[in-house]
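Single chain ahead, written as C-alpha cells, the form predicted on its own.
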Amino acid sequence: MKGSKLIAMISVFALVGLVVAPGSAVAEERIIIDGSTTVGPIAKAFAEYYMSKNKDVNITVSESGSGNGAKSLINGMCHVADMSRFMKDKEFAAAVKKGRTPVAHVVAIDGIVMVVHPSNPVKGFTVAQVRDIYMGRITNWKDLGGPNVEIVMISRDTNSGTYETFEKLVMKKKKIYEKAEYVGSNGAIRQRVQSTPASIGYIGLGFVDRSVKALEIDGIVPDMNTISSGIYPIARPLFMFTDGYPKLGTHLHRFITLHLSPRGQEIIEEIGFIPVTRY
C-alpha cells in the first residue's frame, strides 16, 4: 500500500511540473499550458521565445478550447489556461471548491472578423445582418448583393471561447441555424472558407490572411486601430489564467508577464493581435 501511494505521489509531481532541485538527475522546470485555439499562437510564440532564453525550462502548449483549458486548470492539470473569454461563474465555483484561485491575465486584445471567399463581391454587413444569416433568416447571397447561391455558414464548436463571444456580441443568445457547420479551430474555419466560395465564417484577427476576405461590420474595417480604439463592434480581451498570482521571480511569473515587456508586445503584434499596452 505504501509503495502504491509513493508511485501515485510521484506521478502527480511529474504532472504538475514541480521544479527539481539543482544537482538532481533532472533540473528542468515545466510549465504546462492548455486551452484556447485563439490564444494558442501567442502561447506558442511566447513559449518558443522564453525557452530560447531559459534552457532549464520546458513549456508545452495544447489547444483543446477555452472550456477545456478552464477544466485543466481547475483539475490541476496545467499551470496556465488560455481562454478567449472570461471564466464563467460556475468554473470559478468549481475551482474554489478544489482549493484553487483563478487569476486572470489579459495578454492581448482581439477582434472577431467575419470572413468570406475572396471571390465574394460582398464588402460588409451590419451586426444585425450577420445575426440574420446565422439564424437562417437570410440563406442566399443574392439577398446581400452576392451571387444566387445558398450561404454556407461555418461556426466554431460550442466549447470555444470564440463561439461564446460570437453568441454574446452577435447572436444576442439567439440560436444558430441548424444547417450551420461546426469546426474545432480558427484555422479550420479559415480553411473551410478559402475552399468554399459560398461560405461565411468568423475568426480571430490574428488568423486573417490573403486566403480569405475580411468584411466590414457596420461600415467599420476590422484592424488594429479600429479594434484597439473600441470602434469595431465585435472585439474581446484574450486571457491567460493561473491558479493564484505566481510567486514573483519564478519562471511562471516571468512567463505570464511576458506580454508586458517590449519583446512580448512585439510578438503579439507580429502574430496579428493587439498588445494591451496599445489598447
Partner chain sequence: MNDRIYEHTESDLRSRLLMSRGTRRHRRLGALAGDTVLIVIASSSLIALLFIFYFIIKDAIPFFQIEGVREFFTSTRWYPSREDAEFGALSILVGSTLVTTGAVVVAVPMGVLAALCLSDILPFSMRQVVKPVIEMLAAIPSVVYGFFALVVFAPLLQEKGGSLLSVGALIVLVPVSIIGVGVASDLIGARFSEGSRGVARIASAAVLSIAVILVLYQLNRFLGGLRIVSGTNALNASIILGIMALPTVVSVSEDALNAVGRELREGSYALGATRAETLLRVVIPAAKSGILAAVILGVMRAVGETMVVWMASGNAARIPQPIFNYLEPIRTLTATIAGDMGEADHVTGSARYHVLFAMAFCLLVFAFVSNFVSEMILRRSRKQLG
Second form
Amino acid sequence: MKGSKLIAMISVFALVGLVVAPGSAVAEERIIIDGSTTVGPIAKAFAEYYMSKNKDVNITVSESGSGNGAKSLINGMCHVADMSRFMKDKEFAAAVKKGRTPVAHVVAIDGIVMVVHPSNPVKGFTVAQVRDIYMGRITNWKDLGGPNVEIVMISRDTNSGTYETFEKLVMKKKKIYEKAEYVGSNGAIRQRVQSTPASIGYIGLGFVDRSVKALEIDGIVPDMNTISSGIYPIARPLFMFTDGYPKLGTHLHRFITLHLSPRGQEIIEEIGFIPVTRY
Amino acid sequence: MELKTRRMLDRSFTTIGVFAIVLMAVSLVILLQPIVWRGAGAFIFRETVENRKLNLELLGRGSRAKVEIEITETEAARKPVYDMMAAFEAEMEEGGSAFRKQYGREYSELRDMLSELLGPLPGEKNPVLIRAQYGRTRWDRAQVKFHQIRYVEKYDYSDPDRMGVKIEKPRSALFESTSIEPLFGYLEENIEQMMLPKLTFYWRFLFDRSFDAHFFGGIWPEVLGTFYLALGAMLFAVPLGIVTAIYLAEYAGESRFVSLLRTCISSLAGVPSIVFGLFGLAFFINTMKISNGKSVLAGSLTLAFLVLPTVIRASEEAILAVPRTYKEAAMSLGAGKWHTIISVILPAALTGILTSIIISLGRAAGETAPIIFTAAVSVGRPLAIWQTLSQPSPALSWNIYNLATEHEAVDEIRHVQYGMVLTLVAMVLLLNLTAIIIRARISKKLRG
Amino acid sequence: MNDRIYEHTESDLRSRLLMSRGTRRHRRLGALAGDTVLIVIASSSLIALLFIFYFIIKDAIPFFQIEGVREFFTSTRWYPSREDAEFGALSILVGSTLVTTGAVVVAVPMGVLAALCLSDILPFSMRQVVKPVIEMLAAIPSVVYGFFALVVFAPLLQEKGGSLLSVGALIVLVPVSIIGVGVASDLIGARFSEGSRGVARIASAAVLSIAVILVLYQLNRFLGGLRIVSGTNALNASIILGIMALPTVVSVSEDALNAVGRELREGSYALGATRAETLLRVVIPAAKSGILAAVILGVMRAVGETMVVWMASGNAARIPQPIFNYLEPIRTLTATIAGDMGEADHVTGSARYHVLFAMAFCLLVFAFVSNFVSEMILRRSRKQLG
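Write the structure block of the form predicted in complex with its partner chain for the protein whose form predicted on its own appears above.
Below: every chain and molecule of the assembly, starting with the one above.
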C-alpha cells in the first residue's frame, strides 16, 4: 500500500518530536509565576537570570493581569503572584479562608507615565487635565494647546493593576469615558500610541522609550529621581506575593529575594523600573 | 432585453465571478507576503560582529580565533569614536557650566545611543541583562539605530489641523564646532568596519530557547509546546472520533438518537473557541483538578473537544467512501460486523481518516483562545514529555499574541514575532498540503 | 471504481477471516458488549456539549441572580472593575453585531460569487487550483490574521486609510455601475420605437454614465479625504473577519450549488438562457436555502472569533456615533471574555467573573440556535432537491 509509506513518514516525524523532547533540559523543581503585565518584564528577566544560574529549576511566567495573579495564588495555582497593586481586602479574606497567608514583597517602584506620539506638540498636563481627557470633557488637542485633532484615548484593560492605579490616583472615582480604547498590556498601549499620532495613553516607566513622548505631570518630568522621591504624583510600588514567607534556602526564597541583591537591582534598573533601595 | 446586452451581461457576470476568485487569491497573497518575507528575516539576516560575540560567549558557537580577530579589528575601528567621546568629555569638563548646560543633555542622549549601537562603552561596567551587554546584533536594527544617531527628529507644527510633521535634521549640527563633530563623519565612513555585517542563516532559530525574553535566541519552547498541545489533542480526539464515525457510518440507522447525535456534533463544531477555553478552565482545571493550574494536559483536552467534530465528520466520510462490495465480501465469508470493520473497512478508509487527522492537527496547532486559560504561559523551559501532565508551556499561537502586544520592546523583536508567525503558518500549511496531496491521490485512484 | 485502490485480494480477505470461524460464538457475545461501549463512546460529543452547557450555565446564572437581566441587555455602561460596578453589555452586544455585519458584507457577496464561479464557470482543471487556495485561507490560524490586522493593516489604514477606502469602493462600484448603466440603457431603449432605439440607447447610456461618474467622483473625493484616526476599529476587524469567514461561505454554498442538478441547468440553457441568466434565475433560487445556511455558518464563524477582534477592534465599550460608523473602535463579546478573564476573580465570587460566563452563554445560545436553523434549512433543501 502506498499510503502506508506516507503514514510511516508522518509517524516518524511525530516520533522525532517526542524523542527529541526529553533530551532537552529536565527541570526538577518548578516555580509558577502569574499576574501583572507591568511586573512581567521583571519576572521574565528574573526567571531567565535565575534559570541560567540554576539548571534544576523551571520557572514559568504568565502575564494575565494582577487580578488573575491574586486568584491563582489564592487557589494555590501559582507560587508567586505579580501584582501592580496591593491585594484587595476581599482577596485577602478569600486567601485566609483557604488557609493561605499572602506575603507582599515590594520588588520595584514604578511611575505611571502619560505618553503621546512624538509629533504631538503638547509638553505636559496637570492631573486634572488628564482626568478631564479620560472623562471625555476635553476631546480635542486644541484645548490643550495642540492642533485641531480629536484625541484618541487609550487605556489599559480593566483587568490590570495599572488601570486600577490610574483609576485611583488620576480619575479619583470618576468614570473613564466610554470612548476610550482598551488594550491588554503596556506594550500594546505604547504600540498604539507610537502608531497613532492623535493618541494618548499611560504606561509604566519601564515601558517608555524613544518611540513615544513622556509628558510632564504638574510640571514634573517622570524619571527615576522624581518618582523615587515621591515628587511625581502618579507612582506606585510593584509587588510579588507569595503564600507565607518561603522556606529559607529554597529556590523560591532565593528567587523572591533576588530583587534585594545587587544583580537583581541592576536588572530592575536596566529594564527601566526603580529598585526599592533607591530612596 | 436585446441579445447584445444579454451577452454583455453574461460576460460581465463571468468576469465578476472570476474577479471574486482573483480577489480571494490576492488577499491570500497580501496576507502571506509580509509573513513570508519578514518571517524569513528571523532565519536569514545580516548579523553584526556583536552577534558572533554573543554566540561565542553565551553558547560557545563559532570559532574563537576568528571572532577574536574580528573583535580586534572592530575595536580598532571603534577606537577613534571612543577617543573623540573622551576628548569631548574633557572639553565639557573644562568648558564650564554654560557649555555643559548647552551640550549636557544632547551628549548624554548621544552617548546612550552609541552604547546601544556598539555595546557597553569602555569604562562602563558590564550590565546584567544580555540585551544591554551587546550592541545591535542585527544589521537592520543597527542601521535603524545608526539613523537615529545621525538625525534628530524635529516636528513642524505649522499646520494647526494636524499633528506635527516629522523633519529630520543632522545631529552633527547640534555639536557644531566642538571636538565631537567629526564623529558623525567618521561613523558615516566606518560603520561597516565597526560592525562587520555578514549574511547568516540562523536555522537554529527553531531549536534554540530564547535568551533574555526573546531578544535573542529562538523559539524551541514554543514550537515544542505547540507540538505537544496539538498531538495531545489528537491523542484524545482521534480514538473518540473514529469510533463515533464507525458507529455513525456502520451501525446507526436513521433513529432519533442518531439525528440528535448529528445535531450535537454540528453544534459542537459551532461553539466559539473562547467558550471552549472557559469550559476547559471551569471543567478540567477548576472542577476535575487534573492539574494544579494550567497544564499542557488541560489544554490538550480542551483542544480535543474542539477538533472532535472535524475528526468525526471527515472519518465518517472516509468510511462511507469504502465500496460496499468490500463489506459484503467480508460478511459473506462469515466475518462478524466488528471483525469486518477492523480488518476490512478501517484499513481501506485509513488514508481518508489520516487526512482528517492531519487537518485537525493543523487546526489544533493554530488555536489560541482555548489555551489562554488552560495551557499557555509566556516564559517557560521546553518540557519533557511527562512534564506535560502537570506543567504549562509556551505555545506559538499564544506567544505571537503575547509578543506582539505585551512585550516591553515590541519593535525590537519584530523579527521574532514574524519568525513565529511564519513557523506556525508553515506548520499548518504544510499539514494541509500533505492532506491535499493525499486526497488528490485518493481521488486519482478512485477515478482510476 | 477500481479494485486496485484497496489492494486486498480475495484470498487475502479469506485467509484473514477464516481464522476467526472457530471463535465465532465467543465473538458474538463480545460484539454485544462492544456495541454498548460503541454507543457510549459515540455519544462523547453529546456528553461534551451537555457538559459545556452545564458548566457555562452554572457560572452564568449567579450573574443574573446578583445583577438581574435588565441592566446586562439594556445599559451601555460597562465598568466592571469599580466598587460600584456596572455591567451594561449592550454596547458590547452591538459591537459584536457590527463586526459580524461588516464581515458578512465582505464575505457573502464575494463568497457566493466565488462559489458560483467554482461550480459553474471555471473549468475543472482551474477548480483544482482554486480549491487549495480556499483551503489555505481556511487553515491559517486566527492569531495570524489578528497579527496581520494589528501589525500590518492597522498602520496602513491610519496612514493611507482614505485612499485605501476609495480604491476599495472603486473596485466594487465601477463594475457594478458599468453593468447597471448597460442594463438601464437597454431597458430605456426598449421603450422607443424600432427606428430610434439605437440612438436612444446611446444617448441614455451617455447621460447615465456621466451621472454615475459624477457620483463616483464625489464619493471618491469624500472617501479619499477621510482621515482614520485609529487603525484598530470596526472596519479593520470586519474586513479581516470577512476574509476569515470566506472559505466557510464558499465551500458550503458551493455544495449547495452543486446539489442543484444538471437537468435544471440544461433545461434553462435549452430555453435559450445565457449562463448568467441560468445562474441568477434558476440555479441560485434553487440553491437559496443552502446559500442561506452558508451565510449563517459564516456569521457563526465571525461571531465566535476571538483573536482578530481582540487585536484589531480597539476594544472600546461604546456604541459608535452614528451607529454605522465603522471607523470607530468597538468591543465584542469574545474579546471581552478573553481580556477580562484575567481580573475576574471567582474566588471572591464577584459578579465580574460570572458576567463573562453570561456572555459566553449568549454566544453559546446564539451558536446553538443558528446551527439548528442552518441544519433545518439544509435538511429541508436536501429533501427538496433529493
